[in-house]
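As a starting point, one isolated chain is supplied in structure tokens, in the form predicted alone.
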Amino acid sequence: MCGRFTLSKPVQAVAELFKLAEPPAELAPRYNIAPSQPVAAVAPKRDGISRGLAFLKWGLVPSWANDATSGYKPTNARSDSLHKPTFREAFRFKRCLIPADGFYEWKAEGKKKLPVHFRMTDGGVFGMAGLWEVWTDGTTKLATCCLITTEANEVVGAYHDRMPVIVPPEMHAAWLDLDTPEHELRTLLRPYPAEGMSAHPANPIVNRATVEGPECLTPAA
């Protein structure tokens, strides 16, 4: 699974990677993005051509849910569970890319849980495969999202058996295109090549979701 991630690179880097015509000025550096918080998501605009960035609550609420406050709100969808009712419609019609420049997993040392930050070897921004939904009761609207996970590669697998699906830049358009056949989409739900990633000790303050500063990436002394 993926329970925390980071997006701290300059806004322009995000705009360039995801081909956003209007750089999102409100995108501030974040070092400890946690479930139920707003996360940036990229998806096609209504014209079906240009892309936009919106902030969605992390924890998917299906459009058919009875209400938005109770019930299961998954932050992750396993790549082998996308046929289930919670994810089926979103996988077909509401795919997005969630910008990040790293994500956390934890290793146990005795009673301690020590965070590890995984990132690209070049330190750059990447896009995680996501799903989005809009729930409404006719008056209130709630836009939510979740990540899709797959088996871990060799780098992440030393700490956890799952990792987010990272979509290569050359496949961003295919992932977002509603006309892409399902069998082609499923070929993207694979581990990112291990040689393109690295693991780095992080600070245990990451365990507190209220801590958001760059000190999250500084290993404890």
The other form holds:
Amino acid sequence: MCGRFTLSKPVQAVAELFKLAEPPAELAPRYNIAPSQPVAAVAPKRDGISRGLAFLKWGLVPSWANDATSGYKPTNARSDSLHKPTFREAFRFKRCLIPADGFYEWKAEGKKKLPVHFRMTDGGVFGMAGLWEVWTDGTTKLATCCLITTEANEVVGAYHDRMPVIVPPEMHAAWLDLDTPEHELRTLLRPYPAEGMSAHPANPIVNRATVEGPECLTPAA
DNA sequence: CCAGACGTTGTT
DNA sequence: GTCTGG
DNA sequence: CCAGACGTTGTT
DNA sequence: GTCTGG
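The form predicted alone done, now the form predicted together with the DNA:
Complete assembly follows, chain above in first position.
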């Protein structure tokens, strides 16, 4: 699964990969993005052509929820569960790409939980398949999101049996396009090729969600 | 039909 | 054990 | 995802 | 809102 990730590259790298017309001036480097925190997400603008970047709270609140504060808010959606009530509308109309340059999984070693950081072999930015929603009670609006997971590839599989769906750059447009037929979308929801990825032990300090700095990636002594 | 859930992961 | 907060 | 809390009443 | 279980 994916419950923590990183996005530390300069905003230019993000703007280039996702073809953002109006990138923000800056993106604060983040080494420990956790559920309930704001997540940068790329989605088509209303014109359906250009793309925008917005911040969404990680943990999907469907539009029909009675209130946005209580109840379970999924941080992940299994790729084979996208027809379920919680995800159905978002899968059809509110797909997004969530920029990252790595994600964490944990390996239980006795009592300890040892984090491992997975990234592209070239260390670059990539896009994870996500869904978003806007919940409102008429007074307040809350924009939320979640990641889509699939089976792990051979690199991640040594630690966990699930991983986030990573959409190759040439498929970004198809994933975001509202006119892409469902069967074509589903072909995108597969494990990213293991050849393009690598695993690196991370620092257990990352277990604490309030630690945000680059020390998260430094293996413990 | 109505009532009640609506989700994932990992661990046992 | 289970829920909440980050 | 992991870490950390997990509760009430009355009084100030 | 929409699906599942009874």
